[in-house]
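In the form predicted alone, a lone chain appears below as C-alpha cells.
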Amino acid sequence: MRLTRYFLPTLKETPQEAQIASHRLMLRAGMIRQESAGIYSWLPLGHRVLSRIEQVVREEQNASGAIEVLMPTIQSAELWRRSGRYDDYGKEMLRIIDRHEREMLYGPTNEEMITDIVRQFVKSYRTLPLNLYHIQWKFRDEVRPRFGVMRGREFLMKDAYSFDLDAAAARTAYNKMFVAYLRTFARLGLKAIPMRADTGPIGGDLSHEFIVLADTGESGVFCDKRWLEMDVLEEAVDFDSDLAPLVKKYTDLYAATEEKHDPDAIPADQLVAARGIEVGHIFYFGTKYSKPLGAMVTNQEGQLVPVEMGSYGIGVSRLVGAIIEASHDDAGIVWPDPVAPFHVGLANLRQGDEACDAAADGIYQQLTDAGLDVLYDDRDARAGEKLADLDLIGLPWQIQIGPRGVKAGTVELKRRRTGEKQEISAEAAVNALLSGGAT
C-alpha cells in the first residue's frame, strides 16, 4: 500500500484525554477517533489490527471444534427476563423500545440467545456435545469509559457456548477452551495467565480469567516465576485427547489476582508480583440458563434433562490496546509480528530523486509480489518524518532508502523491536524478509 494512497491521519501532540499508552498511541497512530465517550471508529490502520486479531482467535477457535455463528446485537428482552438476568446488569444494559412498544437491549453477552436457539434445534444428547461461538460488537454503558478501548462501551467480543449432556463432558469442554486460549494469545505474542475468578454476572462456580503482565496494567497479580519461561506454543495439542493433565499442569503453577492472593501459598523468592490486564474469560455455570430457558435432551436413558453449559469470551477490541500496553517504547508501538497491520515500512528518504525512487519501487514490487503487507512512504515529506511515523505505528521491519544508500548500493533494515539496523544490499534486505524475516 502506498502511504499516498492511504488513509493515516497521524498526530504530533498527543490528545489531552488520553491517559494511557495505548489510548495515546492508537491515537495519534490514527487507529481510531472517538465518536462518544467509550465509542470509537476503527481506522484503516486499526481495523488491520483488530482483523489480524480476528483471525488468530477464529483459527484457535475451529482448531479446539467450535463451529461459528453470528447473533444479531440487538435481543428480546423477554430472553433476559426468563432467565432471571434482565435487572442484573443495572444501568450498564442499554435498553430500548422500538416503534411497537417492544422491549429490546444491546446485548452484553450472548448466553440468552444461544441458550434459545439450542432449544429450539437440539433435542438429544446424540447432537452434543456442542460449541458454538461468534466474534460480534457488544455495548455495556459503563459509567465512566477510559483508557480508549480498554475499558470502551462498544467493544468487539469473542464468546463461545459450550453445550453438554453432564457435567464431566462439560469440564471436557471448558478443558478444550482453556488450552486453546493459552494457545490464541501466545500466538499473538503475549504472555497470558490464567488465574481463578469469580464468575460475577455470568454465574456458575468455575471460572478463569486470562491476565497479560504489563506494567501500566489496571489491578495487582502474582504468578510462579516458572509462568515467564513456559512457552505453550511448544506443546502439540490434540483436542480429541483428554486435555486435563495439560490444564493441571498449567494450573498447579500459582497465579492470582490480588483479590485471592494467598502470601503463604508460595515462597518469597519464587513469587513474581506484577501488574495485569485481563484479556479473557471462561466460566463453566451448569444449567444456571438452560433450566429457565428450557433448553432439555433427551438423554441415553430416554430421559429429559437440561444441557450443561458453559461460556468463554476474549476481547478482541481490548486485546489491541493490551498488546500495545504490553509492547511499546518512547519512539511508539511495537507489534509483534503475528498481529502487525503490515509485515514491512518502506521509506523513501529522498521522494523525487529518480534513482531513490526506482530503487524503493523496485523493493515494494518485489516485496507485495511475494505476498508480503508493505506501506510504502511515497509522501513529498522530510525523512525524519517518515522514520518517526514508521516507528510510531510499530512495524516489525523497516527498510529505508536514501541518496547516499544508493550510491553504495544498499539500503538499511532495522529491526523494530530491537532497533537493530543492518546496511546490506537491496537483494539482501528483499531475500532476508522473504525467507521469513518478516512472515
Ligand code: 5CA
Contents of the next structure:
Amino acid sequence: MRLTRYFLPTLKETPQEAQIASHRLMLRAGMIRQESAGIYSWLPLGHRVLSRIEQVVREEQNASGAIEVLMPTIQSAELWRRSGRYDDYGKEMLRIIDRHEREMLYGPTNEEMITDIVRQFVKSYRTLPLNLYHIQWKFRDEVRPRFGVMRGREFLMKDAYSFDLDAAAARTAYNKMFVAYLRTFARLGLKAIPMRADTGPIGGDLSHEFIVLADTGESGVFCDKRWLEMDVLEEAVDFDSDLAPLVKKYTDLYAATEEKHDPDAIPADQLVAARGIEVGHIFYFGTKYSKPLGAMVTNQEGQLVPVEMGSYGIGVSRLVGAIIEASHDDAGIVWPDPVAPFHVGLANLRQGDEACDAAADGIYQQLTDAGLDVLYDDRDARAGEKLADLDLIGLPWQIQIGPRGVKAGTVELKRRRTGEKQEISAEAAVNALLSGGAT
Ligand code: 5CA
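Please give the corresponding structure for the form predicted together with the ligand, as opposed to the form predicted alone shown earlier.
Complete assembly follows, chain above in first position.
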C-alpha cells in the first residue's frame, strides 16, 4: 500500500482526553475515532489490526472444534423475558422500540438466542457435543466507558456457546475452550493468566477470567510468580485428546482475582500482586438457560433432559488496547508480528530523487509480489516525519532508503522491537524479510 493512496490520519499532538498509553497511541496512530462515549469508528489501520486478531481467534476456535455462525446484534425482548434476564440486566442493556412498538434490544451477549436456536434444531444427544461461536458487536451501556476501546459501550466480542448431554461432557467442552484461550492469547503475543473468577450476570459456578498483567488494568489480581515463566505454546495440543491433565497443570498454579483471592492459599514470597486486563472469560452454568428456554434432548435412554451449557467470551476489540498496553515504547506502538497491520514499513527518505524513487519502487514491488503487506511511505515529506510516523504505527520491520545509502548500494533494515539496524544491500534486505523475518 502506497501511503499517498492510503488513509492514515496520524496526530502530532497528544490527545488530552486519553488517560492511558494504548488509548493515546490508537488515536495518534490514526486507528480509531471516537463517535460518542465508548463508541468508535475503526479507521483503516485499526481495522486491519482488528481483523488480524479476529483471524487468530477464529483459527484457534476452529481448531478446538467450535463452529462459526453469525447472530444479529438486535434481539427481541421476549426471548430475554423467557430466561428472566430482561429485567435483571438493568440499565446496561440498551432497549429499543421498533415502529410496531415491539420491544427489542442491542445484544450485550447471546446466551438466550443461541439456546433458542439449539432448542429448535437439536433434539437428540446424537447431535451433541456442539459448540457454536460468532464474532459480533455487542452493546453494554457501561456507567463509565473509558480507556478507549478497553471499556467501550459498543465492542467486538467472540462468544462461543457449548451444548452437551451431561456435566462431564460439558467439562470437556470447558477444557477445550480453556486451552484454546491460552493458545489464542499466546499467539497474539500476550501472557494471559487464567484466574478463578466471579460469574456476575452470566451465572454458573465454574468460571475463569483470562488476565493480561498491566499496570493500567482495571482489576487487582494475584498469581504464583512461576506463571511469569510459562510458555503455553511449548507443547502441541490435540484437541481430541483428554485435556484435563493440561488444564490441571495450569490451574494448579495459584492465580485469582481480588474477589476470589485467599492470602492463605500461597506463600507470600511466591506471590505476585499486580493489576490486569480481562481479555477473556469462560463460564460453565449447566442448565441455567436450557431449562427456562426449553432446550431439551433425548438421552441414550430416550428420556428428555435439558442440555448442559457453557459460554466463552473474548474481548476482540479490547485486545487491541491490551496488546498495545503490553507492547509499546516512548516512540509508539510495537506490534507483535502476528497482529501487525502491515509486515513492513518502507520509507523513501528523499521522495522525488530519481535513484531513491527507483530503489524504493523496486523493493516495494518485490516484497508485495512475494505476498508481504508493505506500507510504502512515498509522501513528499521530511525524513524525520516519516521515521517518527513509522515508529508510531509500530510495524515490526522498517526499510529506510536514502540518497547516501542508494549511492553505496545499501538500505537500512530496522527491527522496530529492538531498534537494531543493519546497513545491507537491497537484495539482502528483501531476502531477510522473505526468509521468514517478516511473515
Ligand atoms: N456471555 C459471556 C461469555 S460469551 C460474556 O458476555 N462474558 S463477559 O461479560 O465476560 O464478556 C466477555 C469479554 O468481553 C470480557 O472478558 C472482555 O474481554 C470483553 N468485554 C466485556 N465488556 C467489555 C467492554 N465494555 N468493552 C470492551 N470489552 C468488553
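All of these numbers come straight from a predicted model, not from anything done at the bench. Note that the rigid core is defined as the largest set of C-alphas that superpose within 1.5 Å between two forms. Residue numbers count along the first chain shown, from 1.
- Fitting the two forms on the rigid core leaves the C-alpha of residue 269 displaced by at least 2 angstroms between these two forms.
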